[in-house]
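Take a look at this single chain in structure tokens; it is the form predicted alone.
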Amino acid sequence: MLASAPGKVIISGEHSVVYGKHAIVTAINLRCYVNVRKANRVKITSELGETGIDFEVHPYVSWAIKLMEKRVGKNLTPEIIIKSDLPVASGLGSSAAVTVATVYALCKEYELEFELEDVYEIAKEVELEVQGKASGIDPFVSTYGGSWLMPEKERFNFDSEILLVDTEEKGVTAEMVRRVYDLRKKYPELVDEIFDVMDIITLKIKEALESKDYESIFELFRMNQSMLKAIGVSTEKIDKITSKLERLGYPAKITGAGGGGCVLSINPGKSKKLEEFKVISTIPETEGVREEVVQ
């Protein structure tokens, strides 16, 4: 059984959403594909290698199998093949996409009764097992698709071209989440003030995106990136890329946990060439996890 789930970009609200603030996020038309079939032993194959249950190489898929076993009360021994449009550790929700697609495919292959809410809840449990602390946004968006204001789960209209510049640095979500947690523990008043500012910026960005007010988007992205730098999740390379994009007239900021991954820009209708960057062009995706036809 072949299933796919979309990746996502957090447009604003990285890290602050973990502490109860707003975030705006959209699914994108880059997907992770997971093919599951019943077998006599667990075998997981991806670009990371071939393993059985392995919490180091394939932590999300391994936890998905284990938590599914707990739910159904029996051992599952699937063969799983993973292919993805999403770069690993890029801030584009590859972990959530593979988790959601795996859970959905397991439910279908083993003919289990389930709703999309069940897929989301299991995927959120997986995220917590691997990362220790998480907002649940990534598995939610991979499950349902669309563009959302969180935590209200309020849909909004957004259809601009999204440009993702690969920094070619690998950011580790769990590490960045812990870094911010430690900083907040050391300076709670300061970090909470930063989160409050980020919350206001996020709501303003949503308004600007809906009205396609690119001048405001530019200004708000710059402020947002400054806040992310203040909590220690930017890097020297990210700072250089965002500065270069701004000089070319493109608003730019981190998307995802930071420490690497991708820089996000919304195309304000410019046609300037960005040859010096490794750019992925994508658009918002309205559809979430789904069954695919096996070719």
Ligand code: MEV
The other form holds:
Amino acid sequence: MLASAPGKVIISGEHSVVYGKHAIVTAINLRCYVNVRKANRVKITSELGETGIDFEVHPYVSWAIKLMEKRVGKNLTPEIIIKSDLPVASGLGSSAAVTVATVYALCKEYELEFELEDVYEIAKEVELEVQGKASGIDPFVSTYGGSWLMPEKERFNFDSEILLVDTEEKGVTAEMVRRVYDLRKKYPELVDEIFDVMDIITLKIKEALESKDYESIFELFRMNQSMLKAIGVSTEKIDKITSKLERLGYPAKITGAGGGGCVLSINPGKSKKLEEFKVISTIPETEGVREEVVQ
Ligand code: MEV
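Since the one above is the form predicted alone, can you give the form predicted in complex with the ligand too?
Time for the whole complex; same chain goes first.
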């Protein structure tokens, strides 16, 4: 049984969403493919290596199997092969996509009765086990596809080209979430003020996206990036890339947990070339997790 689930970009609201603030998130047309087959023992194969249940190398898939076993009350021993368009630890939701596609494929392969809501709930539990703290927006958008204002789960239309510049630094979500948690513990009033500002910015970005007001998107991304820098999730390389993109007239900010990963821009229809960057061009994806035909 082959399933695929899309990656995502957070357009605004990363980190503050973990503390109940708004976020705008969209699925993108890069997918993770998971092939699940009943077998006698667990074997997980990906670009990270070949393992059995292994919470170090394949934490998300291992937890997905464990939590599914708990739900169905029996041992599951699948062979799982993972292939992905999504670079790992780049803020593009590869962990959520692999988790959602695995849970979906396990449900189908073992002929379990389930709704999409169950897939989302299990994937969210997996994320919590691995990250300790999580908003659940990554598995949500990977399950359902589309563009959303969270936590309202209000779907909206968004079709601009999304440009991603990979910093080629790896940002580990669990570490970044922990860093923000520690900072907030030390300076609760200050960090909560920053989250409130991020909340206002996020709602304004949604308005600007819907009216394709690129000048406002540019200004709001710049403010948003400053807030992300203030909570310590930017890096020297991210700062450099965002400044260069801004100089060329492109809005730019971190997407996802930060600490590396990708810088996000929305194409404002500029003709200026971005030759000096390795740009990944994506578009919003309306479809979430789905079964694929094995070729
Ligand atoms: C990670 O893609 C987004 C964070 O806001 C964490 C989360 O929402 O769980 C950093």
